[in-house]
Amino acid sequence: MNPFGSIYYHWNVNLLGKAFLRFQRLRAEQRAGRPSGWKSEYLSPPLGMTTRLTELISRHYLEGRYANYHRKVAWVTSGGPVEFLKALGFFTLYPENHGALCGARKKVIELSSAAENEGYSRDICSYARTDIGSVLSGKTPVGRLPRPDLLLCCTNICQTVLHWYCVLAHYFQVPLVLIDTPFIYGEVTEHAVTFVKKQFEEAVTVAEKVMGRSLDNRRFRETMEMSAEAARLWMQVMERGKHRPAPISAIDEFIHMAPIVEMRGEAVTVEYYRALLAELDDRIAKGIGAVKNERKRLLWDNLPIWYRIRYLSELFAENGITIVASTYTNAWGELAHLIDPERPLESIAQLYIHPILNRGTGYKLETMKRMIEEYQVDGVILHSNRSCKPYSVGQIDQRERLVQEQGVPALLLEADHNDPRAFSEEQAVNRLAAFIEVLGETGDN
């Protein structure tokens, strides 16, 4: 890389940078302990990492902003392999984290027009619309996105993501590198771990060429370890649910994935983790719960709606309802155990084979009975998500047999995760008052 333009990048992102976000921090946790700093009368105040949460994703984006002046960039799916990229020394953006900003910002409707106007239908992935949209439009709101020099896709959550790289890979005409894993219906076989393994092997050459340099076997490992410590460590976060009263909602969660999803394989991110932990164990010991007054609680079902999620938090609250755990959030930290530093390549064929949209709809509803039980969970919404089908296919099927077996009252909440003109918002108002109505009729625990 040309010598200036690092220098460049360490002046704006290392030393100005990182040091006005520093100060940033500083001041929002001192405001935050303002005793007016909070007015909710049914939400605790949020929890003191939120501060921390919000530099590090910022620093994140900084980097992101002045990468192509230092390093080699590589676009990724959020559900494709990032630790052998990280370890060959790749700055790593997932434009679906980046599509949930833009969700939460308000942004979404601006952006996935820019798309719709060179003819992308509204029927596409509203993550896909949105980072096209941004991609053509050049706008972003957190500045500027760094220029790709590789692009990863993982067949793994969708097949939306194919096309869409496709598009970046037309668009920036760089490399595209596909992992396409087979759909897992029952036990994965040999075989199949053993395909996948060879189009990870395919991979590494593939980036070890646009990066200049090998693999570092050991940085590689090292990589594996702190991916696999951060999944641990989220995984004890969601656990912590389950304590009556929750001192963390999956609505906290959505927002404090962040780094589990964009950040694997990084010492910051377990660093975060072990601070999130600490706090909410402080909270435990406090009897602070989520939700001042907790009286339901509730599992959901698919991807957050982006931009009513402070809405949501508030409807909820102030009918006594935390919303404890998610399938979405589960995700990213139930499959830690399958993570093998010494066993690298055969150990990343095995965790991304294994997504929950990789598997069949039998295993989310097992999934969905076991989180009801371990969490102590009164109700179940079901987001039936417009964007995202393989999340959704199934969904009325499995609201049946949760009512059914599980004895549990189910809503199917029909929305979009990120595109605000998919969403009724009356009809949502109107089910969401109803199913709260039947939940308060089964009685308090």
Given for the second form:
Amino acid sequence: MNPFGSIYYHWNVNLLGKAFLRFQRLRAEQRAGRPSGWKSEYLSPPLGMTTRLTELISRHYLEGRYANYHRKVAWVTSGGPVEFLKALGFFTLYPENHGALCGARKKVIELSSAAENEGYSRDICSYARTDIGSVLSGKTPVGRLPRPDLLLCCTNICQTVLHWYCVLAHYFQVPLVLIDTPFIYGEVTEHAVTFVKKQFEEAVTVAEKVMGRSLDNRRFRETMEMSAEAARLWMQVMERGKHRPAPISAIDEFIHMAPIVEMRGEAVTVEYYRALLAELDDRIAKGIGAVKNERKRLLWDNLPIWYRIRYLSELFAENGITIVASTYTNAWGELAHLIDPERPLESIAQLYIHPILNRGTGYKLETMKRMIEEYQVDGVILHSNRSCKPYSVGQIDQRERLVQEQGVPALLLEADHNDPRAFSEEQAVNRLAAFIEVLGETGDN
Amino acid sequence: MPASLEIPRRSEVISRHKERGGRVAAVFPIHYPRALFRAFNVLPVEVWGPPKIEARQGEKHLQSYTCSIVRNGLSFVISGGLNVADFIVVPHACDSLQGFGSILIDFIKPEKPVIPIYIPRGTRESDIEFFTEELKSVFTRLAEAGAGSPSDPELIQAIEREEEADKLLQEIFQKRTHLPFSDIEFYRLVRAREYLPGEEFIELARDAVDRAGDNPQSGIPIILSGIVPEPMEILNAIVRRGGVVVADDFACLGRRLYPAGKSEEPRRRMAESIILGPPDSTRGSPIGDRVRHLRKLVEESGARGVVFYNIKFCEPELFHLPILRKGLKDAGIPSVVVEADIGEELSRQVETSLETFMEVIK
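Could you drop in the structure for the form predicted in complex with its partner chain? We only have the form predicted alone so far.
Below: every chain and molecule of the assembly, starting with the one above.
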């Protein structure tokens, strides 16, 4: 890397940027500390760690903005094995998270339209459209995205990412490393795990070539340890939702999951979740719930509806409902036990082939049944997500079985995780109102 | 079509095969090892939808944004359309077919064994090795289901027969414009490969090839690309506008003109053949490879344009289209995208788009 580029990077990121973001956080913490700062009658004030989260995420994108001056950059799918890239020194960027951020900041229509104008259909995933639109237009709410030197695509969340990354590889003309994880219909086969492991070995070789240096095994093990520790802490954070009232809701988790997705294998992520856990324990000790008057508890299935997250949060809170768990956020913690830093490649193969989205519809139903018990939920909302077929196909049968066999009220809510044009406000409001009414009839817990 | 070139009907072929003591596998799209099934005396009969059936049963399990191949396929299973089959085979082609296979296994639970096959998305040595192992497990499933246990020489014999059929299929495509068949007749002939035993297809194909004349068919030469030419009315619509299909990039046809595998180990040989087949979005081929492949098809066939006949909600195809079209445009090759649903009639919009396109390229 150019030494002047590195100076420019450090000046902007570590000197000016870091100081500015810390200043912003301190101001936000001051504002949050004022008694007049929070007005909701139904929702507790946001977790104190939210300001720290904002600082972390802003810093991540700030690093990204200047990364090309100083480091090699890899764009990675959210379920991708990031640990060896981190250990090699890559800056990693997750287009899906960037897509979600654009969704939360209501930038999707503008960016997606840029892709649609180039011929990308509205029937493809809205994260992909947002990302491709951002690449084509150069626009992003985070200032600037770094150009990738390497693309790493792992199909353990969907096949969509493969097609999406094929598009990115074509535009950027950089190596695309594929980690193809055969779908597990029932039990995983030995040859599938061997296949995934071999691909990791091949991926390491490609990444080393791009980086121009070999993977340091000690550093790799440390990264795996930090990844495992962060996943364990994240799981504990989510499990705090088992308390009544739940100190954290799944809607909070959708926001606070960003580090476990974007910053796995970093010390800062471990520190972050440790502090978040301490705050939740403090809330539990004081009897503070995410929703002030928690009467009903729900499980959420599928990705959030990013552009209506606040609306949904308030709607549920007004009705004394806390969404205490979600299969989506759970996916980033439930496999922590599979990480073995002493056997990094073997355990990485097991870890990355087993996410819920790479397993059959029956497994997801069993996961939901287990979570219903563990979190003592009164109902389930299955977000039928137009943009995510692997998550959504099967939900109709899953819902029917939850209602018929488990006697749990369950609602199939049609929407899209990122594109507000696929969301029918009136229909959704009516269906949610009817569902809340049904929940009300089941008696308070 | 001349009277002597008779294409047996799917139901006839199935009955005949069963009468001779054979078994039948209903195979969903797209890639699978025909020879492996034939070595077990199992006739693979492909199920691309099927088109124009009552899809209501499938709609009870699938959201409206799932493609019609999957919706119709599920309806067909539930309504008993596949009762004649002894196995249901679901190759992994996309997220929707993945969900379809999973729903079948976990919720619908048909009486017949459901055999999923994972098709790796690369062309690396590790992909071939994995797929070889995957085929070994399909072999085991079939053997455990009492379909016998063919020896390696028997497998090789079945492979060679299918390779010969594939070679003839390629020849039919090469001689396409010299064959005395209309587009719809031609497609009925080549799509008979979806259910005819290899040996019968070889006979039919030889007969067809022998009919090649000296003078090519007249018409505006075009290439069709997509997943499957359904509804097949598109072929008549092309003819009505003076067009003739001179090459094919359908997933059910042109993208399955597999090269013969090289290995002496039969399962690996089948794996090589499929993995190293023509570029296909559903196998994760780089888009650049597909651009080059299409340009080559245009160059070799003399086509004046490409019609992308896309099935609604087919993500693998939709992701590729903008870059494919730009790649063609840069080479001065016009293209058009028309969208259809296999369960519906050809829409007026499709007809109009085709008409305009043919006017432009003629």
